[in-house]
Amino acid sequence: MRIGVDYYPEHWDKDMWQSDARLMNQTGVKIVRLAEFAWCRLEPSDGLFDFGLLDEAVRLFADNGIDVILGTPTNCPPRWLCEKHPSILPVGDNGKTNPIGIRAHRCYNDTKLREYAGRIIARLAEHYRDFPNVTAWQLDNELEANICFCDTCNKKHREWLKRKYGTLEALNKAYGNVVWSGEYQSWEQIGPPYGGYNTTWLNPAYMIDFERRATEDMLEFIQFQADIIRSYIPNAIITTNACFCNHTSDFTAMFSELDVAAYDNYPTACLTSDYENITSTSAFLDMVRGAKRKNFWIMEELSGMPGCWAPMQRTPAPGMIKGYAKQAFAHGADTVIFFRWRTANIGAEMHWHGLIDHSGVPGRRFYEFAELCKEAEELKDIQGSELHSDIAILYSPDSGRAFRLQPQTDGFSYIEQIKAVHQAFVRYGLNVDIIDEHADISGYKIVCAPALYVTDNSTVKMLHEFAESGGTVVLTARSGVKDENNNCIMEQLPTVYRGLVGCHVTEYDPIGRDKAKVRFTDGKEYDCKQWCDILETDTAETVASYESEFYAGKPAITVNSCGSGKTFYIGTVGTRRMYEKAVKQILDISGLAYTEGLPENVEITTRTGNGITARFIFNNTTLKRSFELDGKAIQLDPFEVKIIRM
């Protein structure tokens, strides 16, 4: 397993970048992330390229054994380009161009941008390509949708309106525009959601597309940058580093042309006591290995407390350096990259801790950080083993679109429904798989697919074959809502989902943050919240009813069969425990072998490959436990993993 960490020349004298070299050769550093916020440097002025800074600090880590990873620096252009054409600076919901000063100030469809980043990332391929220790190149940085008002994004918008319904006459039936007289006589009149994106006043059917084209405009912009890379360096290990911005949802999409998937991962450092809120960063870390059904990196890990545009949080606890990355070693990550070497004395994210204070004196961090090296070398035999799963879990990103757009109650979260039924899995000792939602899952035995709001025809009918082939499906509520144009479907919930669940909704009732009860026919009652469907059988058995409520003794749950499978419809929005106790009833009818027992917030996953298996065993809690697992007495420190070899 690689360790390693970000590191910025740029930002500090040169007499320390040998001693940070020597310590992290010293400390087993394997690989180190470069330049991607340089351009001011490596192109002062226009045209002018100087490498030299850039060139002695590769060359340096070459001297101490360390690979690099380059950066195309297209997330900040420098101020004499944006000067110089300011069209590459993106327009904000105000229709004011957005004053640069901060990062990522930049519009992906600029023609200029297009031209002179285009230039840079040449130069920079065809300069390091001979460079035998830059072994990988990552793509701008935190890349999400394109969401910029300018007029060149505006007049594509149109054009990829007309390509996709043909006529205004199937454009403002699609949108449903008669509402509020908005129906467009002419395809100028169709402009970007000025004054107020993303509320709640826009029309949603507008609104997803526009969402839509401009996630196909990041992936432009992606492949746009690694055809340059691969022109020069055809066998290039290009990826990007994805993270959950406000507009990023496809991680499928954004992978697709991509080596590896790699993900910047922040678990908290703020754990509480309340079981309900689920800090776990699994669920992120499988949605990241299941954009390309394989193993991935980390990018930025967390090396102390965050602090940059909202206040500090808490410092790592003992044990959180090492713990965290070895649960994501335990979800597929095959290399992890600490953010960041030295924690920043100037800009913006100052207070966004390294593994190095301000006081440059190495501390427990580091040396927590020092020990996970060492341990990592232990685990070279692990290294290409891979996670493989009986259960998958669909993630949907025109549903996650929809929910941001249209916020169904309060407290409600696609994300949370997500990592809900994720952690239920996860309880049971279980490796799970997060896919998107037109993915192969012909080699499962449980998919699950969490309020599927946006419906996908293809999807449906995969669902149907899955189930009738002897698959177990479990859908929730707000599945089957809305049509492909996210607009509401004429049809009694789940509409197309019906006879696959075999029930249907009488009625809904959005309780937001009260609570409601229901009952499992074993006389177990749990905890419910946030949205209620009030169901009515048709072919399917109920598993729990409610209890409270004028809906008392309605199903909440069914179960139906379908062909040869079984499917489950979760109707409302559970506790932990009520998820807890549903999955185990699923996990039963499908056959599959669990581990029971695990104390709260203990994770385990197992890798496979290489003539061995591994399993991972996480106390992602900042307690002590003891159990037993298969005869064994198990014992962990807190935020310790426990790896046991089989």
Ligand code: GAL
Contents of the next structure:
Amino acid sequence: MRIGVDYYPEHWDKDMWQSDARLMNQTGVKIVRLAEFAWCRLEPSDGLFDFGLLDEAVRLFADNGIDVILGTPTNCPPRWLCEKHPSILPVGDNGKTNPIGIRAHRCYNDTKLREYAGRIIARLAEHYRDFPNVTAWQLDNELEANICFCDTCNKKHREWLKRKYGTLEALNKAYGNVVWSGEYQSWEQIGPPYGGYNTTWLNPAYMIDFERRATEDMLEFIQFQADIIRSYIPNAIITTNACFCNHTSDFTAMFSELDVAAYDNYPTACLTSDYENITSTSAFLDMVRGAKRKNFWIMEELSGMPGCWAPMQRTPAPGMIKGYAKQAFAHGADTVIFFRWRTANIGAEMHWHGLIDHSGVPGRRFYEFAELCKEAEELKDIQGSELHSDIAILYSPDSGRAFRLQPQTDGFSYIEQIKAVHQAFVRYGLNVDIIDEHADISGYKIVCAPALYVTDNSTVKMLHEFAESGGTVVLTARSGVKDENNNCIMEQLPTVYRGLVGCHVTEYDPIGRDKAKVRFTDGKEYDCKQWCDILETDTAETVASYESEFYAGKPAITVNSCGSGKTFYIGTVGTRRMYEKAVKQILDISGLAYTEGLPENVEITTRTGNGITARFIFNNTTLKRSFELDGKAIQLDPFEVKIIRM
Ligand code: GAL
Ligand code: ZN
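Let's compare: the form predicted alone is above, so bring in the form predicted together with the ligand.
Below, the chain from earlier opens the complete complex, with every other chain and molecule after it.
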């Protein structure tokens, strides 16, 4: 397994590079990421390219046996360029142009940006193809983090709408623009959602299209950059770093034309105050693997206390630097690159800590990192092995968008739904894939699609066929609510899935932060929250009923037979324990083997390949853990990862 670091030669004196590269080599660093924000040094004035500095750094790393992943610097166009062509600067949702200095100051659609970005990328690719240690490319940086509201984007948006709807009448109808007299009389009236982007007052049909088009533009920008690099280096390994922030709906599409998926992994270091988030990391890792259903890279890994624009968070506790990196291995990462080697002493991110603090004196975190590098080398036999899973959780990009636009009830979040169901399977030591709703699901035994809110007919068909042919399908509340335009379907919920799950919703109660109770048929009771579908069975049987509220006794969770498969419907949002209970029943019906009795926040995943099966057991807690696994006593220190080869 390969460990790397993010490094910024342009921030440091050259003599520091020397000692840094030497120390990296001694420590076991195998790859550095360079240059993703360095445009002003690479092209100090229009058309004057100066790669001297970068050449020196790349050569220095070559001399130290270290590979380079080069960033295309398009995230930060230089000042001279923005002054010459101000249209490059993106516009925020307040209608105002974003200032230079906060980075990401580029509109993907601007023709001047494309021209200058295209030129420097071509120059870089042409130049660095001859450097044998430049082995991969990162496009821009966290591309999904920003949406632009400029005129260029808006013009493109209108063209996109014309292609999609043909006529204004069709668009007005699809959007239901008659509401609040919003009908357009001309295409020119269509503008970006200035001032309202984060409010819920705007038309959800209009808003989902706005986000869809913005995603497509990001994909186009990715393709644009990758094509240029490939025209010089046909076998280039190209990726980009996803952060799964607000607009990351389309994680599969983001990487579909790239060679490998990569993710910026900042697990929480605050295990007491951030209890729910402890389990987020495993879900996100399964999601980035799910993007291509292949092993992936971590492009930025937690190295020290995060903070800068927000207050600083706790320092990674002893064991976390190693533990979280190995957790990434456990989920299919083969390369883990730490952000960052050194903590910046300049710029806005000077309090986002790297492996080495401002003092320059390697400390506890660094020495733990050094141990990791050594231990990673001992995992050569596991490199390239993969996770295989019988369980898939579907992520619907459109449902993600639609829920962000219209939160359903206090506390409800789509990604939290995905994570809750994911975590329930993790509790049983199973591999789980989180994949796009359009991915191929043949080959899985259980497919869960929590809150499949926006309907896509191909997904509906796929889930029916999957169940018919013997698979187990799990749906939850808020499924089948919206049509493809993000308007409500006028049928009893879960509308298009009613036949599949054999039950329907007679009424629902968005209970928000209140609690209700459900009782399973064996008498066990669990809390539920946020949402209660009051169900009536058609052909399904009741698995659990409400135990409180005016609907006490009505079904809350059901199971149905569909063809030779089974379908579950969970009409509420449970506590962790409730999902664990339901998932055990789901696993039993599906006949899958699983591990019981794992301590809380201990994860097991399995990688196979190269003739070996390796089980990774990770203790994501600050406590020592001991338990039995297959008749053997296992003891784990805090954040320890044990790897058992079988
Ligand atoms: C990431 C970003 C890095 C750095 C890091 C820590 O989101 O890609 O450049 O900013 O966060 O703040
Ligand atoms: Zn724009």
